[in-house]
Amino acid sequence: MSEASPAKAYALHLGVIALLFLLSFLLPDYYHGLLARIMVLAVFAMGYNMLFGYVGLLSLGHAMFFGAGLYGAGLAVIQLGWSVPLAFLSGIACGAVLALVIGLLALRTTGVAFMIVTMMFAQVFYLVILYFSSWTGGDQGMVVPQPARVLTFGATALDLTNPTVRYMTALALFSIVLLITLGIVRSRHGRVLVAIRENEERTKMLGYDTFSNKLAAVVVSGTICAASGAAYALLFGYVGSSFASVQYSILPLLWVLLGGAATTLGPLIGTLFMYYVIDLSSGYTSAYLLIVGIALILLVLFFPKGILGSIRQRWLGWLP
């Protein structure tokens, strides 16, 4: 990388944040709400990318971490009557603890075995939600009441059901996680993670504790996904078991592959692309999945490393 690369990278990321801020004043109401949802789910994809893109570990259990944050925050508000900040922290804590436990167990395996083990844990988590339906709402889920979705700062109260407040809160979460991710990727720990992905045995020979580094990556990844889940529950007011299903673990994988694995902005681009292709095509035909499939095939053919990954490979090598 050139000496100007760090400055370019941070300028690019701050520019994306500034653009998203300006769009809040320009977009119509419908797309305003859609983009807020996309930013929250892009955080989910960023958490997945931390493990899949930079460590090379394919997981099919990340819906479990998203669900831990979702239910950790939702139950704290609905069942315990906690405030929004405490509920959000509760969701993050649930995801972090779960990621630590799962990481200690799942990292005993590698490759396909790791994928299967994470999928099994996710399925167990999903079935636990269904079993305790009196608390979790089971298949039907739960609605977080509007009075509980108010963020208070002294005499100031911010209603998270307000479209503008919801958008800005989603943007704040996205911006913080994006900059944290960029910092991790550019740090010594981030370089070690990439080295593990490329050749774990050689990394061990250089004296690095690969297990500890991978465990840290699992915990950070799970915590970011849990933050996304907690924010989703509080901003959009719904907590449902479908978000914890194994199928929901495939979505962040798809978003990351579309945007570009091991790129910091790839998860946002992939999530944005997928959502808007579905939204626009479904407005013209009921066979919108056919259009989505064709778009994905063309994307894979012409951008085999994802949109941003291919751009980095061909033209802008300094992109993080």
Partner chain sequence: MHFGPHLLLAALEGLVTSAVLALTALGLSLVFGVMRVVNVAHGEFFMLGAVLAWAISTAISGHPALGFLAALVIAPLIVGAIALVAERLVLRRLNYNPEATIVATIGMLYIIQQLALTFYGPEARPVEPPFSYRILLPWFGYSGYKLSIIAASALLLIATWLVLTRTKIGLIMRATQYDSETAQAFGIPVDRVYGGVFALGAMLAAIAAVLIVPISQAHYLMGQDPLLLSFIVVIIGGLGSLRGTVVAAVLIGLSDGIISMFFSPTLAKIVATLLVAMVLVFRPQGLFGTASR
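For the two forms, the rigid core is made up of the largest set of C-alpha atoms that agree within 1.5 Å on superposition. Just so it is clear, the model here is predicted, and its values are computed rather than measured. Residue numbers count along the first chain shown, from 1. Compared with the form predicted in complex with the partner chain:
With the core held fixed, the Cα of Pro304 is displaced between the two forms by 2 Å or more.
What I would like now is the form predicted in complex with the partner chain, since the data block earlier showed the form predicted on its own; can you produce it?
Just this one chain is shown here; partners and other molecules are left out.
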């Protein structure tokens, strides 16, 4: 990360956002819908990347933050009848509070223990969803009805089930989170996080409070993931316990590894790439787990820096 070109970095990110905006008018229907979904899930991956990429903490429990957003928003709309913006905020708030509590507890451990602890908390969260099945619909999940997914500002109504509105909302969320991430990464706090990843003891010796910096990172990461979950519930209208299962803790790890950990655009590229690989291969075989598994092993063996990480290493040193 060289100091020379903050303008170049911002130009690149704004360019990506502009490209995604243009694609909305060019893509055929099927890919239009797919890309909206990918952008929402890329937000999930960006949240994961905050913690895994920049702080180097491997969590296997991020499905719980995604799930907190998903259920925080979904239950607010379905069971309490809240409006869309309120439900979205409630999803984010659930994720932030959960992340604070989990962060305070789990950050007492490091390394492998951190991974196991986060996995266990996520498993508890998943089981709790199943246990309160009269509220949450258990493993059947719940469908958010179409009338509940309309935003009204005075006279104008935005219907989130309309493909164009849905795409633009997803793009708006994606852009905001992307710019926030870029800001955090380039800030003083972001540098401290990378320092903690590289050598926690030395960072502590330099006088930084590593615990509160890590806690802040967990909360930011959890909140971004919850925002993705809340958006998923409201945009795609389905709230299900499978999104809180271990598999959804592993998928963001895969996306981030593939795109490049500790790069701001890596999560988008990883999510996009993996979705298309699965989409294309599912035309030939139903064995998509096999592809995920082989991809994970090959990545960790031969390509530990991911697509964007390798590009940065070889050619573009200024990528944030």
